[in-house]
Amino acid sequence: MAKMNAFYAQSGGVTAVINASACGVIETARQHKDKIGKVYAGHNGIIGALREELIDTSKETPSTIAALRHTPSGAFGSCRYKLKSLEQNRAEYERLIEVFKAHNIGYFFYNGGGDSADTCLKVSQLSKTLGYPIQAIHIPKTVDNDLPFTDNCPGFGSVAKYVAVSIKEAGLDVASMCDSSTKVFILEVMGRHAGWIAAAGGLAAEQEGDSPHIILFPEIAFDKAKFLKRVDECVKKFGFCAIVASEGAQYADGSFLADSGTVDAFGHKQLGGVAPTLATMVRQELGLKYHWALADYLQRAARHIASGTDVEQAYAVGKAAVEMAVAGKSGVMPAIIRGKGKRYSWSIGEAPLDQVANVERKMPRSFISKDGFSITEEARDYLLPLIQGEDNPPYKNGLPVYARLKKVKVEKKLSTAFKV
């Protein structure tokens, strides 16, 4: 394959370490100058390709690119935009080819979750469907930890660490005031259908009485009476009750406790707040004083408390994606493979995109206690290695120093605009 440029883009909800993957892609591409010319980053994901809004990463210094490794959020902008099928919207694919041809792009790296894997798969098929040679590699990223084939997903280890530390510290706060004040604290975390993030909160409970006392998983049907009974028991036994609730907690019929009635750009239901819903139950049925918190963007942006393991793995999958592409591969995803043995180890493997896209991995039932309110030792053994290690960003004046990119746009070559 002749020397061609590469397109890199970020998709879906960002994380504390997605930029570490970007760093891995760009630094590794610069080491393969015989095959890869420039790396163009899509401004706001795949939308950047459709609008021909490309950022020339060659204009960034090596030190700026290196700083991406310790910078949270999506440095080039992300999006929630899912390509329809070729049959449904052929114009999108023809536009992509127009842009790729205009800018001599032969490599496509898409950094995201399950829906992003679907987009990358569709792009990888352009060679067959529309005759344009492109090597497309999906780079895994999702705090939800719900991609198949990979042992865990970059982004998850850091949010897991944030949630475990947060409920541990908040639990100590509530315990100190529960005699005369708050009796129930609820921390709502992300996780629409898979309870991996909520489960991570369970790592804080190292002995009886430690927070959290209750975890609500999407995988376990919510039983109001059973829940309130457990809250009451905890308050009477420990003086307070700390709860980690997944946003996707749902009833036995599959309806969410907090369905807002709207959907996002990927077609997912927008959830309106399970924590206040639970708090209302506690107040109305038990008459207890409560506080609740919504981790929301804080949990996925907290680079200051990122897992060292997560940072290393995020960089590694970005690096591996480029190495796979220059080796001639396409339609695949670098996957994290857990080693065997008691001591944790990992390596990078390879997964076929047609088996990754649109597949959601839920927590095994064996990871959840029989009563459905906590994690098992098996889950703890899986989760603990993923939050190990610290990788602190540099600080100045008491604040972390993050990368500031020039974001120089590539000159447009097409005369027509494309409306997204």
Contents of the next structure:
There are 2 protein chains.
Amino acid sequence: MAKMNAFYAQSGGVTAVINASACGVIETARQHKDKIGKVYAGHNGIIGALREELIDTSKETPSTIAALRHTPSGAFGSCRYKLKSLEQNRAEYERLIEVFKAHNIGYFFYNGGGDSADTCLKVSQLSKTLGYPIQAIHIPKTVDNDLPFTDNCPGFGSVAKYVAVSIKEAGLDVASMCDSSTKVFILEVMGRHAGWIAAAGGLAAEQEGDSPHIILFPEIAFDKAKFLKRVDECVKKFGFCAIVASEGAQYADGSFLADSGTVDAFGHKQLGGVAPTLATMVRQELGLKYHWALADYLQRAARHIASGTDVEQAYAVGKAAVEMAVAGKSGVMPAIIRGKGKRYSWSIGEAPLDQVANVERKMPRSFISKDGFSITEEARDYLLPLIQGEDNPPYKNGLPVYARLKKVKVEKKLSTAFKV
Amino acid sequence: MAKMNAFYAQSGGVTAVINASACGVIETARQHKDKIGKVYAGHNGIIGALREELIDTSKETPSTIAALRHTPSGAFGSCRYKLKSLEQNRAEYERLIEVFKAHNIGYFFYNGGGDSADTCLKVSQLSKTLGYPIQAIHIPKTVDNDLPFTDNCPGFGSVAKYVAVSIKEAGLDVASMCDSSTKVFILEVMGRHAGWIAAAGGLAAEQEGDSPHIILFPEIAFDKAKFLKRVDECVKKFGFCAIVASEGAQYADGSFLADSGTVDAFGHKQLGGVAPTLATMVRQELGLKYHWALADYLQRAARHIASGTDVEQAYAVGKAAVEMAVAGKSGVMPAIIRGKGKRYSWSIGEAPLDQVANVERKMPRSFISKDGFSITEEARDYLLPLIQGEDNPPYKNGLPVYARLKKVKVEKKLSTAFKV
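Now that we've seen the form predicted alone, could you pull up the form predicted in complex with another copy of the chain?
Okay, now the whole complex, with that chain kicking things off.
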């Protein structure tokens, strides 16, 4: 193939390490100048391609690109936007091809979760469906840890570490105050459909009595009486009770403990507010003093406490994506493969996109204890390696120094605008 | 004075560095074995003295005591308990003396905020009022940063750093998503009466457009129309709006936003929380998608992101307290004195407790911009040195390793119990 430019875009909710993948893509592409021309990043994800808003990453210095490795969020802008099927919105695909042609783009790197894998798959099929030759590689990213094939998803390990560290620290706080003050503490964490993130909180409990004492998973039907009984038992036994609650915690009938009634662009329900709901129960039924925290974006943006393993893997999948493209591959995703030995090891494998797209990996029931309130040794064995290692960003004036990009736009070549 | 034992207690809400003060007290006392016998820590603060529940810190190894320096929360237990005046509850003071006598205690180190300074002052007067000779030294601690005399309070710098880092990171997250998703983000922080902590969030805004774009202080009457107008302007100008809101934000009539009695966006009765209250306004009046976080205990327990300066100062005031006691002083508090030079420096001075107790230091109006939504250069000059330096705890298995004390209780010598 002649030397072509590459398009890179970030998609869906961002993470503490998605820019490490961007760093892996750009640095590796720069090492393959014989095959890859420039890397154009979509401004605000795939929307940037549709609008012909491309950021010329060649205008960024090597040190700025290197700094992406320790910068949270999506440096080029991300979006919540899912391409419809070719039949439903052919115009979008034709527009993509128009933009790719105008900018000599032959490589498509899409950095996202399950919905994005679906988009990437559709783009990989453009050669067949619309006759435009393009190699599309999906780069895994999601704090939800729900992509199949890959052992884990970049972004998850850092949220896991944040949640485990946070409940450990807040638990110590409550322990020291519980004799005369707060007795119940609830930390609400992300995880609409699966309890991966909530489970990670369980890593903080290293010894009997350690926080968290209760974890609420979306996978386990919430039973108010059982929950309150357990809270009461913990307070009697340990003096306090520290709880990690998934935002997706739900009743047996599938209704969420906190349902905002609003939906995001992908049609997913927007959740929030499990912690105050639980707190009200604790106060009304047990009369105990409580505090609660809702970490929200703090948990997925917390690059300052990122997992070193996560950072390495995020970089590695970006690097591998470019290497796969250079090797002539398309319609695939670099996946993290866990080694079989007792000691944790990992390598990069390859997953076919048509089997990745729209498949949601559930957390095994065997990760949750019989009583439904904690994690098992099996879960611990899986989770613990993912939070290993610290990868501190540089600091100046007491604050982390994160990359500031110039974001020079590529000159538009098309006379038509496209309304997204 | 003959060799006497010391009593040390932690009081009020704990911090990321109060144990660093404990470390300073115990390590320094161990260097003065000619004058100070054992250091007995109150189990759960002053309540431990009243109940004769004393922890023998001499049973802890030097490495455990050293580990207190990097351990958040109150390792010996704290309490929210204020001694009444001698006239109102003479029995409490008589009990204290009974316990002190029984355990040969001649030094009293009390580690807390304004209320605790008052208690410490009363104890320092026991020689005069009840004829029991004791030297009482107060050790400053409060995330509220509201003690007089001292330039700042140990505990505050670390919360300040946590809040500045968190809004910087979450702000980057929102910036990358705002084109097609969340446009307004609100981080609620502590500070019921003063905006010190909220102000610290302003340190993250280093350049035009940086988060936070709006800070809500308790000192500035909340004006809904003005607030919404500013949010709207920010979204139009920067694409998004990141807000730090103090839990103490209030209307002109002094009523708290958190006590507004409204129903939140999730249809639940408002459970307290400035952030959800503001979020509801943003949604109802501007129709913008929002997210919010409530850091709660996470902010004051976050030893993993503690300020190096704060850790040093917390240790130093503990050390100085013992040195003052050994020098025969009583009724005083080590205070942090800021050097006069352009370059930040500090030393330890001495404040008379009768002028510290029950005096609340307000944040100067000159720290807040004219429009009431951000901090001034004067505030930045004051705050920035306090978050300098990183002091990472050791990690094992991906998690910080915090001290685990044996907490061996001193054998009780009194036959009477005391009901607190």
